[in-house]
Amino acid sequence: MSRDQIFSVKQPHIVDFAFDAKVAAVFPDMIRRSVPGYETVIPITGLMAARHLSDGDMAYDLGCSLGATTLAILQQTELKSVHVVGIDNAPAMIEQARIQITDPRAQFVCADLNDVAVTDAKVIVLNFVLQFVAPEARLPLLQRLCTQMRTDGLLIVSEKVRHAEPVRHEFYDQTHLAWKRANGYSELEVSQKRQSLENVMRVDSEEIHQQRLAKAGFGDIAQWFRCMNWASFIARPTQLADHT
């Protein structure tokens, strides 16, 4: 695993963060040192998704990056006819995912999430993706996913969140930064990466996530994971949630 040193040298101009070839080369190290609970969220996401699938079912890993969630799902099921489609709009990520994951049950597609239909989806996963989608496009995306997935489907959404109470949010935020330093990032790296993410990563509160999921047509919404300012939710199309 290559070590993330992208922001280790002082840059004269901080550009917006992009999932380009440089990021793809160090992404596993970057995300493990940057997202508290990542190494819990991904395998348990895979476990929950796999338990919800039967032979012949379709799962979608939207914003799949290098396909960690796709792999986690496939590792948790021996079903031969399960099909997992990983979709991401970053060519460098999809290229590496195709090289690293050769399970014939996996397929990787380079496309914008807003342009892809999730036909007959039994499971849809959005792990750390909505925060990079334009705020005004988040509800329409979830509404479309709800109408396209199966009525007995399962949605899993993981995100960075902000606490509704400013003092609590500041405490979690500063603890997160300290955690990154404890993982070997320098003050310069922490500062420069934060600047690069300011315009591309816009974070919602837990309450907004839950309200938006309900408005999009999902029910039985629950937060199953929380670590400081990172959380994961599960939800089901309302047609099923009303009968559970």
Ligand SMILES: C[S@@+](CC[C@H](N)C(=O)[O-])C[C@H]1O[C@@H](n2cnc3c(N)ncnc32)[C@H](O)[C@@H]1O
Contents of the next structure:
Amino acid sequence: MSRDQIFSVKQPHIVDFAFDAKVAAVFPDMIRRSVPGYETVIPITGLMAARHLSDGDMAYDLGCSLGATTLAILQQTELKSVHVVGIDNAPAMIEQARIQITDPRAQFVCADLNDVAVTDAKVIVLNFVLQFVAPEARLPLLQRLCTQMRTDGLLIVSEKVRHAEPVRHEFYDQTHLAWKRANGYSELEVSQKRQSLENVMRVDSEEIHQQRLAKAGFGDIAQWFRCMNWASFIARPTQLADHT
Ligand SMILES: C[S@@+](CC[C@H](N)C(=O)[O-])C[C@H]1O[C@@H](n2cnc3c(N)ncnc32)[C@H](O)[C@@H]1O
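Given the form predicted on its own above, produce the structure of the same protein in the form predicted in complex with this ligand.
What follows is the entire complex, opening with the chain shown before.
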């Protein structure tokens, strides 16, 4: 696994973060050292998704990057006719995902997730991607996913979240930065990456996530994981949630 050193040298101008070839080349190391709980969230989402799938079912991994979640789902099921479609709009990510994941049940598509129909999806996963979607596009996206997916479907959403209580938020935020330094990132790397993400990664509170999921038509909403300012939610289309 190549080591992430993208922000190790002082840059004269910090440009907005992009999921380009440089990032794709070091992505597994970058995300493992930057997102607390990533190494728990991915295998458990894979397990929850796989348990929800029957033969012939479709799952979508939206914002799949190198396909870690797609792989985690497929590793947890022996069913021969399940299909997992990984969608990402970064060509470098999709190119690498296609090389690295050769399971015939996986398919990778380079597209904007706003443009992809998820008709009949039994499982949809949005792992650490909604935070990169324009804030005003988040509710319409979730409404469409809720309408298009199967009524017995499962949605999994993992995100960085802002704690509603400012002092608590700051405590988690500072601890997160200390954790990154403990993982080998220098002060310069931490601050340059933070600046680079400022305009592209816009974080909502846990309450906003839960309210928006409900407004989009989901019910049975639960936060199943939390580590400081990182959380993961599950939800199901309301029609089913109301009857169980
Ligand atoms: C933090 S990464 C997601 C990591 C991945 N889900 C995982 O758990 O390993 C965010 C990904 O979302 C993709 N992305 C951001 N906006 C997107 C959009 N509108 N359509 C498709 N992919 C998008 C980026 O290219 C990037 O690969």
